[in-house]
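Here's a solo chain for you in structure tokens, the form predicted alone.
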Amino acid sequence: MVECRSVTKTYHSGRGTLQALRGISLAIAPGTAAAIAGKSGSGKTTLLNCMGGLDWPDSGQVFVNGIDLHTLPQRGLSLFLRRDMGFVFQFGNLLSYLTVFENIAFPLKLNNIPKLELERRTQELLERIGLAGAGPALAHELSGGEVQRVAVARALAHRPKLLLADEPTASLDSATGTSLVRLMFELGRESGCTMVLSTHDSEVMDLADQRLHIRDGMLQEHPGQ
């Protein structure tokens, strides 16, 4: 379960004040795939960052499986992020000095998964994302769609409770993006992971179990939900 209760966030800069989130409240059931749509600057990324403990709301609470993230001490939050969260970013953010295999295995290594299990799980994910022979490759040798598939495999390798994806299809064509999200949802559902992604793509929205729309920092039901 992911729950936000009256979450607000305001940014201050030399250009003035931006109220990014204005009392966001929502609940996403365990194992649900949720999609949040909104224009650039609507607050999508800020909301995901607050959900993932990467940013701090000015007020309100964020719960993941009953844990209020923003009351955890720094070490507790770091452990929670390492063990229970997975992240997919717009451009993959693969580690350029690691191979594809090593990128996927990275969260498993951080969580001290035994070597044989690490190798088994990583190879299985390579096969599931259609890159069984690409383990020794580096990120610059992959296409954009392949980079994002590796990023999805890496985010799910340690079987997190919550996966957050910030516009993971933004750099992809429509068909490749839709295929990526289908794959992500399939892999996540198999492990009972709750997934929340932001997107501009209506086809991606249609794949989700729960569809929401954010506008000017306020959350609305997605039209047609």
Contents of the next structure:
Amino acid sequence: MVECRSVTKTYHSGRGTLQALRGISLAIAPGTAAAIAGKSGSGKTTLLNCMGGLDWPDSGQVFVNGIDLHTLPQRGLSLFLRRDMGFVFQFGNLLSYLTVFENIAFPLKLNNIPKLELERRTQELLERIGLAGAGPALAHELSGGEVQRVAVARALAHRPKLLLADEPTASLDSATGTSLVRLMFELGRESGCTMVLSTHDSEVMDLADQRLHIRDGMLQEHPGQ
Amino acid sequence: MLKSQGFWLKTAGLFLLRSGRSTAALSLMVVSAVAMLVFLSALDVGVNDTMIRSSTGLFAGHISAAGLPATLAPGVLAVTGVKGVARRVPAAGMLSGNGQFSSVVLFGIDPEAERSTSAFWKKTLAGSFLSPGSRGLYISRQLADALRASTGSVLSFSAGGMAHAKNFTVEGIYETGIDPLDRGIAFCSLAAHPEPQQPWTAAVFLHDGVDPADVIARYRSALAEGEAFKSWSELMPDLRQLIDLNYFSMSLVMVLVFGVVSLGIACAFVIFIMKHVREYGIMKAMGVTPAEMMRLIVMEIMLMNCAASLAGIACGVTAVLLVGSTGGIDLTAFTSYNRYFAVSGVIYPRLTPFSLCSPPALALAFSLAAALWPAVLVARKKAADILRLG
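Can I have the other form now, the form predicted together with the partner chain, not the form predicted alone?
Shown next: the complete complex, the earlier chain at its head.
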């Protein structure tokens, strides 16, 4: 499902050159829930961005469902993202000017899902994330945990093949974070979605089927896997 | 690709509505700029109107013709759009009194027609303007001074073709402040004129908004003397130039004013869009294409501009109507010695399609230009880079 081959990525800035990814190769099977752990600055976000087509590696290839993402033209990549990908970010996930309902329905609208089906699916997701009555609320009216649950619902609403979550629990307390990831994995597994998340939290790591460690831009299989 | 633009339009609308204070602050800039320019533009038109009204209304009319035969009745010239026609019969001669002499052109006029069309009779300094059938004389102050005459003085007029001089009593003395009208001209009623059957000159006064060229075209097609009729812009090229200059300088001021205002708007737009840059990154990660992103930003700006421009036009129109209904802007203190404002120095702003349409068009053009950079930045940058910016 997801395959990285010798992916490298270097950033140049006023502070010098930072080699974020140093020839990473990995494979994640379809339907797997994978977790990537690593210290801050180890390259987790860069790896997820490259896997999701949000950033381009300097060298190497990333295949999702057999497609080399970085050979797609910009428009083709956008259409691929809207159809087959879902993202959850660490913070600032929701579009502030849309309600909870509109946020979850946004990818469905992008994918031209008919209105009745869109409303049914969005309402069902709202119930599944325990926010059935929060549809008309705006993002600033929600707690941090609720925002992340809505982000998970939105990322999975259009039933993508791959869900990428970049430290989705970073701004949450441990218990809330763990329950969020449980919810995410539960919803993702129901639709056969492959999931990759990055985290610092060992409890969250334990929930994953496949655990990976990244250090200084290089991948290490978790010893306990 | 979505088939309907409706989704993006709705998203843009929600963005503006729910961005509350940011939208209001940005809109306020556009509203005030458009309102100010609508008013300025209407004021510019009003200044020109006043100059034309003063220059033509005092004496000359919008259309003039000389050498018309006595057989041509003034009523023939009263076609649609004509407010009134003043018939004036000139006779060049010598005016004398108190041992003084002065060469003059004595105009035989219809006092009633003059009262309903021209305004020079309002410039009476002493005595009164001529009444219908009057046997008196109406002269300028310069002439009165030269002949040491005052109201009640008897002056004698003689011309080459006259066997005897004709005596007139000075009924009124005027001063327009315009040299050609104050020097060497005297008026008497047609009934008292020594040579009433001489060729006459016509001053044709039009209703507001009537184009002199249209009336002249009708005269030329209907009258043998049609070629004699000339519009004020042909007879007063200085006024024509002044009006053109006024339009040009006001247009320049408008562009400069909006240029300065647009700098503020541009900065605000950049801040407005950059404030939400992370959200554009999120949308990009959800698969919104660069073209859709550009379309969304352009729609946001156009929607905001349309609403703000409509509000700005409403404010500008209200200001114009308010000034119009409260007696205009009296600039007499600044215009009393200016011949282009000889009749009145009161300015009434007037709205025209140009004054209503150009400010919002300028606002939209400057706003779109201002939004171009952030729109291109958001559309072209990789989602990861945008997310890092936010």
